[in-house]
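Here's a solo chain for you in C-alpha cells, the form predicted on its own.
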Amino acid sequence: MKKKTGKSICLFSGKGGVGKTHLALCLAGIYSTMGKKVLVLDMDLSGGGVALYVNKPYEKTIYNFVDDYTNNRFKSLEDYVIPYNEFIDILPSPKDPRSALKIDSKYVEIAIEKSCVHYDVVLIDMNHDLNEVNLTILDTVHTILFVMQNDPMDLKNMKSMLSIFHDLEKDNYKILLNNSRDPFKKYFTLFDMKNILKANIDYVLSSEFYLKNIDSYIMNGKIVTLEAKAPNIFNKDYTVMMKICVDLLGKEEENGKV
C-alpha cells in the first residue's frame, strides 16, 4: 500500500496586507473540526506572526530546524513545533528577522516534505515577495491558495502572477477574494476582476466576515473558525471556507480513499 502522506498548500498574494495569516488559521481550525491533524507553517520568514496571532510563546522557529538539518543534529519534528489544540501545530517563523537571510531555500522543501509525513495538512503562510525561497514553496506544495483584495495594484499583481503560471504551465491553484480584509474596497464588480485577470475567482469571502474585534481574538489566542457561534454568525462565509477545505484536499481525500 502506497503511504499516505498530507497535502500542502500555501497561501500567497500579490501583495501584502491581504489576510493571508488570519485566513490560514481559520483554515486549519476548520481541517482541525473535520479530524484533520494540521500544521500552520509560517514561512514569512522576516516578518511572520501565526505564534503572535494566537498569542502561544515559543522557542525553536523554522530557523532551528534548517540549522540542526544542515548541521546533523536534527531527530524529529515535534521537536519544533508547538500545539494549539489537540489537531493543530504550529512552526514559527525566526525571532530574528535577520535569520531568513541564513535559511537555504532546499531545506524548506526538505521541512515541507517532512511536513506532510507527520500531518494530514500543512498550511503555509508567506509572504508576496518572488525570492528563492518563496519560489521553492510555490514550486513543491500540492496546491496554492492565491488571496487577493478588490484593489487596483492586487490586481494587477495577480494578473502577472497568473502570466507567469500559465507561461509554466501551473495549474495547481485556485483564487480567493477576500473582501472581509477591507469592505471599503470596491472599485471592481466581479465581473470586472475575473475580465482583468482574464481567469476565474473560485471563492469569494464577503465583508460580513469583517471583524472589527480582531485584535480580541489574537490577545486571548483565539481563532475564529472555533469559537461555537461560528458556523452561524458567519454562515455564507464559514460555508464557503469550508468548501475551500474541501476542495483543497483533493478527489481522492473528499472520497476516503487516501
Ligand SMILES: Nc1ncnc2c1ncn2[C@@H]1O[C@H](COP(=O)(O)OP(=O)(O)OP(=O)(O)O)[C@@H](O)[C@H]1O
Second form
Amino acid sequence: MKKKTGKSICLFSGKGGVGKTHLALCLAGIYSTMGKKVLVLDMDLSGGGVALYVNKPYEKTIYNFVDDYTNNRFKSLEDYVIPYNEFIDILPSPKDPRSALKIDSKYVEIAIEKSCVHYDVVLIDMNHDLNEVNLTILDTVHTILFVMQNDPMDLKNMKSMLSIFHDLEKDNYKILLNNSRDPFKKYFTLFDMKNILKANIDYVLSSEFYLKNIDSYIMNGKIVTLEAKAPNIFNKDYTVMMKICVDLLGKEEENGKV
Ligand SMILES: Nc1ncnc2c1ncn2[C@@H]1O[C@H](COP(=O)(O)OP(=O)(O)OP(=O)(O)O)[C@@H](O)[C@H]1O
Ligand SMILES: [Mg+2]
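Show the same protein again, this time as the form predicted together with this ligand rather than the form predicted on its own.
All chains and molecules follow, beginning with the one already shown.
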C-alpha cells in the first residue's frame, strides 16, 4: 500500500570535493529541526562517506537493498537504514566499492520511490560522474541541488551540465555556490559567474561557514546544524540553509512525483 510521497532531492556537482556530503548532512540536520522525517541516501556507490560522517557502525547498505530486492528477499526499507536520531535515517553506500558496478540503475528508481513513501525528505548524496546510476537519479528526483565552488574547473563543468539540462528542457534544479568549502577560492565575482553560466545562482554559502574543526565533527559523528549554537554562530549561512530546505521542500501539493 503506497502512502503520501515525500520529496526527493539530490546533490550533484560538476567536480568532486565541493562539499556535497557535508551539505547533505547539514540540510538533513535542518530538516530534522523542522520535524521532517529525512532519509540520507548515500548513492556515492564507490566511495560514499555518509555513514563515516555520522560515525555510525552499520551492516546493511544500498547494495543489500538491491540484492535482496532482486532476489525477492526484500521486506522493508527499515531493515537497511541506520537511525541517526528521531528524524534522520541513513542508508549507506556499499562497503565494497566493487559492488557499485553490480547495482543496476533500474533499482535506483525503486529505492528512491520506496524511500519517498516513508520519508518527508529523501536527500541523495552522489559522486560527480555522469554514469547510468547518476543519470537515473538526476532523472528521477524532484529537485537537483547543484553545488559548485568559485573555481574555473567547476564553472566549466557546471556550464556543461546546464547546457545538457537546457537541451533536455529540464529546469528542476537550483544552484548553490559553496564558498565555505575553500574560503581561498574567490577567483570570480558573482556577476561574472552568473554571466559565464548564463544562469542564476540561487544560494551562496559564505566563507564564514568554513569549519576549521570539521574533522572533529566527523570523528564525533556530529551534524553541525544540530549543534545548539549553530543558528547563532553561523547566523547568515544557517538562514541560507533554512531557505534551501524550505524552497526544496516545495508546496505539499507538488510532492508525489516519484
Ligand atoms: N564548510 C566546510 N568547512 C571545512 N571543510 C569542509 C567544509 N565542507 C566540506 N569540507 C571538507 O571538504 C572535503 C570535501 O567535502 P565533501 O566530502 O562534503 O565534498 P563532496 O562534494 O561530497 O566530495 P566528493 O565529490 O568526493 O563526494 C572534506 O574533507 C570535507 O570535510
Ligand atoms: Mg561526497
